[in-house]
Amino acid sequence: MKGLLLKDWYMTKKYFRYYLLVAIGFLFLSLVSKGNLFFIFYPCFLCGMIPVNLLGYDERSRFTEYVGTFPYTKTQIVSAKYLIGLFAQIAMLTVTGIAQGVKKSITHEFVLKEFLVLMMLLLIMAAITSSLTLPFIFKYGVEKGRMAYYVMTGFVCAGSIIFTKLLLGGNQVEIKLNAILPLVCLVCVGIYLLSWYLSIVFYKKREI
């Protein structure tokens, strides 16, 4: 599977360099804006869509058919996409966390509890965007499964608005939100693993 990961890494560097520029732009906007979580969430959403776009390139170049000549199982093919997305998400979460932590420290607004809430929200958003999209792509293909991409775009926008209002809506709401966030994070991790499993099952049944 190392070869699959290297192939996807080389394709990511070649075709998704502009993602890095967009992510840097949104990261800068998140540092200068106040209270708008969309600027923080969107880079994680972009990273979650990298596997989807890699699958699109694979289909257009007929790699999905050509890969059958290699000694890779369908489980490995699916896992490579999930792993490359996971690596990208972890990297973006780390960079975003450091940037937000430095910003809060400079402005003397750093509160550990609020910082942990933000990071858990980012983890939830990162896990959900990939989890709900990839099974449809592996089952129906990129073109037929593209609707899931648009649904997730709307989810990110709606989630940003909802979470922003909740976090700025008063201490009572914030305390309740903090109480359930760790549980929600665990559920989202479970959904991600379930999504991984379902994608493998769907892809094994799909005729290429």
Second form
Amino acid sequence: MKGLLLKDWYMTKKYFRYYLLVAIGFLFLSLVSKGNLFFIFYPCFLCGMIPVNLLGYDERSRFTEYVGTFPYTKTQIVSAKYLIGLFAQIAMLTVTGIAQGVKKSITHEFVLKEFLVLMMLLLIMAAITSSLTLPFIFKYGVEKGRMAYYVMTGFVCAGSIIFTKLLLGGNQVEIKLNAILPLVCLVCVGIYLLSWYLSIVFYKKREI
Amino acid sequence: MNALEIKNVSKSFSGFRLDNISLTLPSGCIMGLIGENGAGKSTTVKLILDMLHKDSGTITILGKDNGKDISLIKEDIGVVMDEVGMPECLTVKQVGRVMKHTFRNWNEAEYARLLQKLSLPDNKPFKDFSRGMKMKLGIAVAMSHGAKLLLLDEPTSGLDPVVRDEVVEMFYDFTRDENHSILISSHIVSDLERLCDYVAFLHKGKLLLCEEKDVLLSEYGIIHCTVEQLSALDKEIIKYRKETPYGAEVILPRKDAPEGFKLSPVSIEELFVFMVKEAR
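For the form predicted in complex with the partner chain instead of the form predicted alone, what are the coordinates?
The next block holds the full complex; its first chain is the one shown before.
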């Protein structure tokens, strides 16, 4: 699978350089804005969409067909896309976490509980976006699966607004959120793993 | 051991059926798969690689069932598809690095040698390659990992005659090793005629013929005659016939050739065209 990951890395470097600029811009906006979660969520969402867009490029160049001539299993082909997305999302979560932590420390507003809530929300958004998109794409191809991509974009925008309002809405809501979030996080990780498994099952049935 | 055995393989799509195909490619030999567009050549190659799931039949590659561990079997197969689907941003060097981590027996020195032989630039992205250059890169990849079987689907399309000649020579050299075999499909029947030990004719998903080339060429001959002479011939001996306003051409077994006619050697292309027209 190393070959597939290396190929995806070359493509990510070539096609998604501007994602880095967007991420830096949004990171900056998230540091100067007052609690608007959209600026924090969006770079993670972008990273989650890297595998989707890689599959689009693969389909356009007919690599999705050509890869069938190489000694890879379909499990490896699917897993390479999940792994490249996972690496990108972990990197973005780490950078965002560090930036938000430093910002809060400088302004003396750092509260561990609040910080953990933010990280969990990020994890949920990151896991859900690619979880719900990739199985559709592995089953129906990029063109048909793109609908799921648009739904996810809407999901991120709506989620950002709702979470921003909830977190700024008062302590009572925040406390409830604190209690539910770890469970939601676990469910999201479960959905992510289920999505990975379903993508493999769908792709094994698909003829290339 | 046979390099490839296809037995009673069928595959249906809406509007097309590959119907009960059986063919055997012995090790050390080259088989040409000849057919018009849509005859089922690419479908056959994809079924061999398990990229398409067969409805029935069995396929054995280098003694192993292709339904089991096909990814391991692919270590020993070099494939050139009718379109080489390399990612467009990759350079030849990057392709080499990717393939080094793809095939266990990747041979960097051989890859470098083939790149040089085929005059492929190191740092140009794949999207800037001409069709011919893309095919050449596909051929270099297919021949740089110690494959024992090459599956080549229209590998010479898009190549100029000089390079085509070089590539055909490379394939010929490949089978000097008695463990190496090639299944090659092409429209350019003259290439196949020169290269192949066996020929298989596909037409509308049906295998019309699979035979040793030399046997075919020695068995059949062609006579050119008038329409009146044609009608006087014994119909039993006529294998294939074609009538034109200027006369008639008849392919028949050499042993049955009637006296008084000049029997010419038949080419694989003529044989194929006659058979397909007859089958229509």
